[in-house]
Structures are given as C-alpha cells and as structure tokens.
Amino acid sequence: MNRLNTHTLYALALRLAPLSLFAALFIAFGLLSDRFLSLANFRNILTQSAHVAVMAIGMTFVLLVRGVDLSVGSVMYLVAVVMGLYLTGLPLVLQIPIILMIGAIFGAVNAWFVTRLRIAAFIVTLATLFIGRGLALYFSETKMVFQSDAVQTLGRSSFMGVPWAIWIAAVVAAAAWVTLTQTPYGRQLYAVGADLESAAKAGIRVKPIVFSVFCICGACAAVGALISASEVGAAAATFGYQMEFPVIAAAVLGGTSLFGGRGGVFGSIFGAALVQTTENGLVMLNANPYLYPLVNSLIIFVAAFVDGRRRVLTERLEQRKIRTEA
C-alpha cells in the first residue's frame, strides 16, 4: 500500500511538473522585474505565444499518432516568403486559403513518404526542413521579404480589445478541441496512437489518419506564419529558424506524449504560454542573449524527462494492475 501511495504521489508530481515550473518562473521573474507583472506584459505574452500555440496544436495531432514534424519552421518561412512576394495584391480573405493550402500540401508531402514509403517521420521531416528553407531562400534570394499592408494591419489591430493573433489562436484551438474530443475521427486518432496494430484490427484506416495529421500540422504552421509575419511585418532568412523545438516542447510540456495516444489542445496552449513566458522574462531581465538557447534546451530536456518518466510509471502501474487482477 505504501509503495502504491508513493507511485501515486510520484505520478501526481510528474503531472504537475510543468505547472510547478511555470509558477516558479512566474514568481522568479516577478520578483526580479516589476514590469513583468504588468497587465500590458501579460497581454504581450499571450499575443507573442499565439503563433507557437497554433503550431503546437498542429504538432499535437502528429505526436498523438507517434509521429513528429521537424519541418514546421521551414513551412513558416516558406509561407511568409510566398505571402510577401506573390500574394501582396490579394485581399487577406483570399490569402488565407492559399497559405493554408501551401501548408497542407507541404504536410501531404511529408505524409506521403511516411505512409507510402514507410520512412520514419523524423528522417522525412528532417529532410523537408532543409528543402523548405532552401526553397524559401531561393525565392527570396536571401533578402528580407516585407509583408503587405493588409497582413501588417492584422498584426496591429484588435477586436473587442483583444489582438487578432489571440482570436485566431482561439479559433484554431476550438476547432482542434472539437475535432479531437467530439468526433469519431478524434477517437480514431487516439486509438491509432495508443496501439496502431489494434486500431488496424478494429477496422480503423490507419494510413489516412496518419496522412491527415501531417496535413493538419502543415496548415497550422501556415497559420503560425501568418500570425508571426503580421506582427513583425517582414521575413528575414532567420524567420521560423529552429521553431520546431519550442513547438514540440510546448506540446510535450502540455501533456502530449512523445510515445503517442495521450495529449490535448489546451495543454499545448499552456505549454506555449510557458515557453513564451520564459523568453519574455529573460528579455525583461536584459539577460545575455546567448543564454536563451541554454534555457530553451533546459525546457526541452524537462519536457522529455517528464514524458519519459510518466510513460515508465504508467507502464509499471498497468503491469501491477494486471498482476493483481490475475
């Protein structure tokens, strides 16, 4: 009984680890900087984390089926370059479906290699990471690409006092939540991630499910590009560079497992807020910019460690339950 209580407490500690980290960072930054606790700064954190949250939601779909997409940062850059070079004459309402299509097509390319040629998602998306950024550099000739007035206006304007970036993230989150929790597709997606072979035996079409999640992730990366480009007004060669790491970290910190079958939308949003809070706090403290990668690496390590220990503990508890029943 004591051992069972110990495991239960340990599981609770692992579940609350991201929230504890967030609280510790919040308190530390609040004590070290008076500006950090201002309402204006909270609004900045939410606005600046919107594109990470949207991309983390897309990554959640992929992680749920035990996949990964390392090309999301390159999709961001490619979409921003296409918007700035070729879509400036179109109204925003027409630009949005085009960039969604670009992101979804890029995701479909990843999905084709993963589902048809059975190449590991890590290898495929690592290759398309370089391909996507290479295409964007070729189109832009490595020059800074400025966005249209319509896109920049989106980044500066708000609705009911709330920036459009937050509204867009909220719409994406609501659509993703409904899809995952209220539709047969969402239930099938979790089933595939939990046990692919059992899902296939149950009649679930596994390949279309896996194919679709990469398309969703690509489309979310395109939306993230729109939000980020509207805020900065331009896309340099470093736009979206290494964006895949904070996006994956945000999803995993929010409870999405790297081993599939577990995770949700609102957890990924929380993870994105945690990642952005850390960066915002470092800026408020005028910390050495060279510390940023170290801090981000620490966050990624914590996310991977918590997920790994949580998986091991879950397997142990399940084995103990089976033995007890037997």
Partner chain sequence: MTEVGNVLTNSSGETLSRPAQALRWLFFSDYLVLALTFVYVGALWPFVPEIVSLSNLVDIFLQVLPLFIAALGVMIVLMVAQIDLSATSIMAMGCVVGASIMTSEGGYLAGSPIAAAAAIGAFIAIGLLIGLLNGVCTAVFEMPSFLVTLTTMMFFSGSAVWYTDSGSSIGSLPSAFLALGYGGIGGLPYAAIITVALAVAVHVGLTRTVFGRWLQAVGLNPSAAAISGVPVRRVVIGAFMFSGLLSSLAAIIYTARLEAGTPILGQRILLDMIGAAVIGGVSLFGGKGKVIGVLFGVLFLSVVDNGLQLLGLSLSSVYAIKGGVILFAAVTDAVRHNLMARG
Given for the second form:
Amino acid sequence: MNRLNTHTLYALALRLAPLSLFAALFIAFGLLSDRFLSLANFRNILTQSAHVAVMAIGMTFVLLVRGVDLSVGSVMYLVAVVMGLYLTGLPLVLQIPIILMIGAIFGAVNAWFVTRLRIAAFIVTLATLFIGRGLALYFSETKMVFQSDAVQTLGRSSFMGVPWAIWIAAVVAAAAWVTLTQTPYGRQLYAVGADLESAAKAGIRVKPIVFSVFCICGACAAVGALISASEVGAAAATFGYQMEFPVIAAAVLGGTSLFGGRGGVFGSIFGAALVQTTENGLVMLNANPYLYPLVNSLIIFVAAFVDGRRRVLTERLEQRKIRTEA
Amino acid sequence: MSEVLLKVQNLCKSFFNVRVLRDVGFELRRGAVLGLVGENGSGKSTTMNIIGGVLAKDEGLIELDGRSIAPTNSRDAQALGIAFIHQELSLFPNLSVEENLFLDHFPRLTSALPFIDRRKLRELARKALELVDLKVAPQTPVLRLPPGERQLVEIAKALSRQARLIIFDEPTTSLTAREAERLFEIIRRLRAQGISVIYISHILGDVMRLCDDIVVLRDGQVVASEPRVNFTIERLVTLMVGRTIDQLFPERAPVSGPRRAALTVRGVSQPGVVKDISFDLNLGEVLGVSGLMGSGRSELARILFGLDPYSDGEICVGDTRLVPLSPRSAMDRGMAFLTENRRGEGLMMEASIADNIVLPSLIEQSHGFAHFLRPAQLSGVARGVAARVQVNAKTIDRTAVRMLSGGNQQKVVIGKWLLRAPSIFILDEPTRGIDVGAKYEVYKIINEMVEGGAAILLISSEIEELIGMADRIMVMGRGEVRSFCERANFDRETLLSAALWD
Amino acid sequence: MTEVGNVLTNSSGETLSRPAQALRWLFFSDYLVLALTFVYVGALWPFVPEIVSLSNLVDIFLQVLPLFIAALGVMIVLMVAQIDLSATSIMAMGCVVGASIMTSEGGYLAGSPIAAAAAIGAFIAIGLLIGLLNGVCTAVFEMPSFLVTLTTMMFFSGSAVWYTDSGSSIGSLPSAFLALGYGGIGGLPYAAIITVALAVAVHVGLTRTVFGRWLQAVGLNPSAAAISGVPVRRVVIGAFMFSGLLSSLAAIIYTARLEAGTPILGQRILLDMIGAAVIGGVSLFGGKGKVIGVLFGVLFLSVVDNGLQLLGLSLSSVYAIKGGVILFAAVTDAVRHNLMARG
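Please supply the coordinates for the form predicted in complex with its partner chain, as a counterpart to the form predicted on its own shown previously.
Up next: the whole complex, starting with the chain shown before.
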C-alpha cells in the first residue's frame, strides 16, 4: 500500500512539473521586470502564442499516433513564400483554402513515406525539412517576401476587441478538440497511439488514420504561417527556422506523450503559452538574444525528461501481476 | 432452430508439416458451457483460434446455426456472433470504459455527421455494464480498473455486439479468487440467457464446477467428449496425460558422490511476482519446475539470472551470495539461462549462427588491452559448438539464424551457453515448439551436462518431460512454491493435479 | 527508380533472368553507391568536363576526409539503433573553445608551446562530454535519442554562438595547429593520414573487438544482448561517446582548414553526415554498418555536392537535393529491410 502511495505521489509530481515550471518562470519574470506583469503584456503573450499553439495542436495529432513531424518550420516558410509571391492578387478567403491545401499535401508526402514504406517519421520529416526549405528558398531567391495588404491587415486588426490571431487559434483549437474527443475518428486515433497492432485487430483502419494526422499537421503549420506572416508582414529567409523545437516542446509540455496515446488540445495550448511566456520574459529582461535557444532547449529537455519518466512509471503500473498481495 | 449452436467436424490443421489437429469434432448446445481441457500443445488454442477467425483451417467443417462458416479474421467472427476473449486483453488503457466498448461502432448524433452521441453512448454502456454486473462509471479510464474488472469490460463488449458464442481462454490467470467467482456467476447468467460459452482452462476444479459438457484434447485429438457428470478430476487428468505416447527419454548415468548445492535460494520475494521462494539446486541433478503459465516460474528464472530485481531473500552460488545480481555476475559464477522467448530474447535473428554462439563468450575469447578478437579463432570455436549440438546448416559464418528451423534455432541458443561450460543451467521451456527428433537431442545434451556434474533447473509445462528428465520436481503456483516431489514418488496424476489445483 | 521497381517485383518470383540477378545482387551489395557515383559522374561529364580534372578530384578528396570521420561517428550510433543529430554542435562548441584557448589574440594559452595540444585536448573533451550526456539521457533516462540529440544540438550550437558573444570568429591560430588542415609530410596531407588511421581503427574496432560485436548485438536485439551478458546501457553510452569523439576529431581538421574558430562550423554538414551513413548501407534499424560502405556514401555525397556546385546551382537547390538524397537512402534501406524480412 505504501508503495502505491509513493507511486501516486511521484506520478502527481511528474504531472505537475510543467505547471510548476510555468509558475516559477512567471514569478521570476514578474520579480525581475516591472513591465512583465501588465495586462497589455499578457495580451501580447497570448497573441504571440497563437501560431505556436495552432502548430502544436497539429503536432499533437501526430504525436498521438507515435509519430513526429520535424518539417513544420519548413512548411511554414514554404507557405509564407507562396502566399507572398503568388497569391497576393487573391482575396483572403481564396488564399486560406489554397495554403491549407499546400500544407496538407506536404503532410501527405510525409505520410506516404511513413505509412507505405514504413520509414521512421523523424528521418522522413528531417529530409522533408531540408527539401521544403530548399524549395522555398528557390522560390524566394533567399530574399525577403512581403505579404499582401489583406494578410497584413489581418495581423493588425481585431474583431470584438480580440486580435484575429487569437480568433483563428480558437477556431482551430475548437475544431481539434471536437475532432479528438467527439468523433469516432478522434477516439480511434488514441487507440492507434496506445497500441497499433491491437487497434488493427480491433478492426480500426490504422493506415488512413496515421496518414491523416500528417496532413492535419501540415495544414496546421500552414495556418501558423498565416498568423505569423500576418503579424510580421513579411517572411525573411529565416522565417519558421527551427520552429519544430518550440512546437514539439509546447505539445510535450502540455502532457502529450512522445510515445503515443496520451495528450490533448488544451495541454498543447498551455504548452505554447509556456514557451511564449519564456520568450516574452527574456525580451522583457533584455536578455542576450543568443540565450533564447539555450533556454528553449532546456525547456524541451525538461519536457522530454518528464515524459520519459512518466512512461517508465505507467509501464511499471501496467505490468501483469501474478499475485495480489493482501 | 435446432438445439445445437456450434458443430465442429473433422477439423485438421498443420504447421510446417507438423499435424497439430487431427479430426477434431464436438458439438456445443445453445445456452451451454463447454469446457475444453488438455495439456499445453494439445491443440486447444489452435482449435479456438480457428473458430475465432485468427487462424485458417486446413480441412474440416464448422457449422454455426446449421450454416457452414469460415471466418478469416476476428472481425468476420464478430459479425457472426463469435467473441473470443483472449488471455491478454485487448482493451486500450488510455480510453474510457464506454469508448472501449463501442470503439468501432460509436453511436452518432446523426448518421450524416461523424459526431459521437455521448448521451446515447453512456446509456448503451451502462446497459452493457449491467449485463456483467460491473458497477463503474462508463467514463472511467480503463487504466484505473483492476484486471478482474477489465475482463468484465471485455465480456460486456462481446455482449454488446450480440455475441451468441463467447470463447474464454484461461480467463482466471490474472484474477483474484473473488474476481474469478464473480466471473463464474456471470458465465452462469449468460448460460441462462441462452448464450453459449467455450471455457478453456487448466484449472480443472473450475471446469468441473462451471461446465455442462467437457471435451478433452490430447495431441490434437479429441479423447473424450461427454457431459460433465461423467467426469471426475482424476479421470480428466488420466485422459489428458494418456498412456499411449510415452516419449523416449535418453538414459542418464547416475552421478555418484554426496550432494553438493550449486545454487541456494532462500526466501526470495518480489511484490506482485514471487513470494518466499526457497530451494537448493545440487550439482549433478536436474530439478524440474512445474506450474502453469503465470505461476511465476519464468519470472523466478529471470530473477535468478539477475535480469529482474527481488526485494527480499538471498541467492547464493556455491558459498558466495550474489549482490548485486546481474547477468554478467551470474555468468561469471557459471550460470547460464535459456529463455522461453527464443525469437525475442534468445537470438539475434538477423545475425549468423556463429555470431550468436560466441556472443556470451566474447570477453573470454578476447586478447589484449582492447579485448581484440581473432575471427578465425571465433569461427573455429563456434564450429566446434555447432558440431556438438548438431546444428544442421552449411555455413555457420554466413547463414542467418532466421533461416533455421525452430529446433536448430534452439540448438544454437543451447550452443551459445555450452561454450561457457556452465555449472548451473536454467532452461525455460527448452523444447517448446520444436519437433520430436530435436527434442530428443536436447534431452541428450542435458544428460551429458548432468553427467559432467552440472546442475540443471528445468522449467517445463510438459509433465511428461519433467518426469522423464528430472531428479526432483518443484511445483509452483501463484508465485509460491507449492510442493516438492522426489523421483521415487513421481506420479503424473499427482503432479498434474498439484499444479492444476487452485 | 524503375530498376529498383523491377528488382522488387522480381524478388517474389522464382526464376530471375541473369541481368535481373545482377541488379538484385548490386542492390544488396556495398558497391551500389560506388556504382551510382560513377553513373553520376558519367552523366555530368558532357556538361561539366572539369568534374574529372585533377584539381577537382583533389578538391573532392580533401572534402571527403573530415566528413568521412564525422560520418563514421553517425554510423556507430546507428549501429545500436539510435541516432545522433548533435555532431554539428559538438563541432561548433569544440571549435570556439579550442580556438579561444590557442589564439594568439588574447587566448588563454596564447603563445604557449602547449597551446595547440591543449586546444586539441579541449576539442576531444567536449566531444566526449556531450556524447556522454546524449548517452546517459538515451540509455539511462530512456528518452528518445532523436529528441535528446536535437536538444543538445540546439543547446550547444546556441552555446557556441553565445560563447563568442555574437558569432564572430576567432582567428590567429598557432601554425602548429593549422598544419593539420592542409599541411602534410612527403606529399601526404596530415588530414589524410589521420583519416585513414581512424578508418582502420574503426574498422578493426567494429569487426575485431568485443566492443564492436556488442554494438552489433545491442542494435540487433537488445533483450538477447542483455541476457547474453552484454552491458547494454554502457554500450549505448559508449557509442554516443565514440560518436562525439569522432565529431570532435573532424572538427579539428575543419577548424585548421578554416584557420579560425567559428560557432557556425559544421552547420551545413548535418545532412551530409547522416546521409552518407545511411546511403552507405548503415541501417536505421540497427546492427548493420561497414566502414567501406560509409566511405562510398561520403564519396557519393561529396561528388553530388561538387557536381551541383560546378553546375552553378544555388545553395538552396543543393539543400533540397541533399534532403532528397537522404530520403532516397532511407527508402533504399527500408526496401532492403522489408525484402530481407520477407526473405
């Protein structure tokens, strides 16, 4: 019994680790900077987290089936380049479905290699990361790509006092939440992530599900590109560079497991807020910008570490018992 | 509607030209519980896997409700109203009970849109759980349920799919006595509702209490198929063991001299796995370990070899206590371990025979500061061992182990340990899945080792094998040692009942 | 691709025509990549005849050397069915720390006769330490190696930039150190001597030492290896440390050639290293890898790179094409693996 209690406590501690990290950062930044704790700044943080949150939601789908997508940053840049170079003449309502398609098709390419040829997702997406960025750089000739007025207006204006970025993120989050929790597809996705073979035996069509999550992730990356490009107004050659880090970190910090089957939308939004708060706090403190990647990687490390420990723990609890001690 | 629900006739099945089922036939009445008993390898699982759509039959006829059926996968079987509840449950622990129940046919809000009707789902789930008398909230994650309740969820799942026939394969191995009692209550209720049940178990007491008819299988054949009242446990055991197939066991020269303990185990315990295990294993003897799957015998072997931890007790080799115990320290003390999972843990399937044989002995075969190896020396050594265990392969340096038959693969595993000339050899199911000829050769190797003074711990589910090979037999159950039996008192039936009785 | 397709369809049939048999043999052999290299050079020859000029071949040769060392490190980690993406950050970190020790412009040991030796020691120590960190996280904490090494890659690349305080490079390195770049003895560059010695050492290490056999065993079946007394965790940690060591040795040659310490050293070669190993027949599924295969892989990638530059393609296209080459290598590996499994 005693043993069980220590287990539960340990599990609880692991569960609360990201939240405590968030609280600690919050207090630290609040104490160190007088500008950090202000309503305007919170609004700022939320707006800045929108694109990370959307992409982390897409990543959550992939992670849920035990995959990973390292190419999201490249998709983001590719979409921004295409939008700024070729779609400027079109109204926004036409631009959006086109970029969603581009993202989804990019994801479908990843998915094809993963499901058909059974190549590890990280190696496929590492390769497409380079291919995607190379392709986009070829289009942009490494020059700055400016966005159309329609896109830029989207970044500057708000609706009912709330910036469009947050509205878009909210719509994506709501759609993702409904999909994951209120549709058979969503629940089957969790089953696939828990145990692919059992899921296939239980009559779930595994391959289409794994295929679809990469398309969803690609489309989410495209939405992330729209939000981010509308705010910046242009895409430099480093646009979306290494975005996979904060995105994976946000999802994993939000409790989505790298080993599949566990996670959700709200956790990823929380993770995105945590990642963005850190970045915002560092800006507020006028920290050396070269420190940002160091802090970011430390956060990912903590997330991955906690996730690994938690998996070991659940595995131990799941082990078949031969005897039940009285 | 006839009274017979399922009729099986002349069912035959072979694996790699080895016949595992010969003309199996029986009938199952509507609303009856049929017990299926037999030793390991007697063909119970194969028969049920064919009916449940997991395997395809070679020959024979299966009739359900008078219609001939041949399910090719578990979905087919499900559609026909056959549910197969495996020993390893197929629930997803990260989903709730209700979601597990209806994972592939969720009720929808409207047929056009893919949204789950949560209210209807809960209602349906509640109804399904009532059928099995399980009082948990439908939205509880399966992760939180103990094994017994998970089993009930699985049964509820079968019932919610209008199963007419439910097959249980060893359902009580991970259940407590109370959970098992509850399961029996539910099976009786199913019977009253006209649902037919096939109940596979080693625990004959349960079979006698629960079943209306009993079919006994031996060596892939039906040896008895009668109403329960015609049986006693003693008769069941006699039928299962049989008298006809006395296997040949090679003679072993008696080892003279006083008994000297090679391995002393005192009070070894690990919560949830084994409790208070004590025994001596002497040089020059074979100590057999008998017990069901899940009795803790394989787990004990892993603990003895330092692969799994133990919380109490001590393990001594000769006079030295081994702390901490690791495979390396065990090996350095002359121990060797043949695992029951040949493919998963015994061999590198893609590597050559020679590479597999020398793996545990690399340090001993190396030279100099950086542990250099001489390929010629290694393949010479490997060739010697391969010849001794008679592995049939042309080139042991190039043939991948994957290409060998099960028997030859097992000889490679034995060979890799023989190279170390172990004084204590733990063998977990050394003859599982290999043919009679290879079995005989494995027995011969064991005898040679014992004659050379080694101590053998032989874990087996085949009583015949233990009786033929062991000097003493230790019976295990539920992670504890039940009894010891000396060679003079060996008796199949007592041994079998000791292991099977629960 | 059509050739590969043919081999695939034929593999299930019983009778193969002779050319098909030859193709099948080539597909599974170490020489596939070498053959592809010649095909590539042959295809480019009419357009850029200078590809076979002596000076260009020497260029390729010199380019191959450090990349080969680094790719051997990637191979060793792939052998145990893990992956190491951190090599470029090891190079960057070693480069800036090493340079800051030995530079004559305010280095810690400026002008000292042991400056170069101490710097080399620093390179190696950094490689081993980062390798140790990767290994412990993967083997002891059971974190996925791709994420661990991505994280260390990001962290130490960032640290290298931060260390130089803006990404500026550190010049004025001692001449004894610079000799490692292009200097040589009797016409043979030191870099070549070092590379050949390392390649031989790795080959011997893999095929003729206990550690090499253990790497293979852990990659093929970690459970079987553990039961056979292989210290699995230590072997995995050792593989990462070995990989770190090789990365730092490659970094020494790169730094000596650049004649400066810069935090962006090696940023471009991550894909080349992994690509060379995978295309050289090192399986992503673990347990398989040969030094000769990696050599061919490195040669292939270097020739591709060189050819693309001669054709005057932009850096971005080179980027995309290299990504494609990796994908192609991974596909080849997967097809081989699936064919073998079907046997």
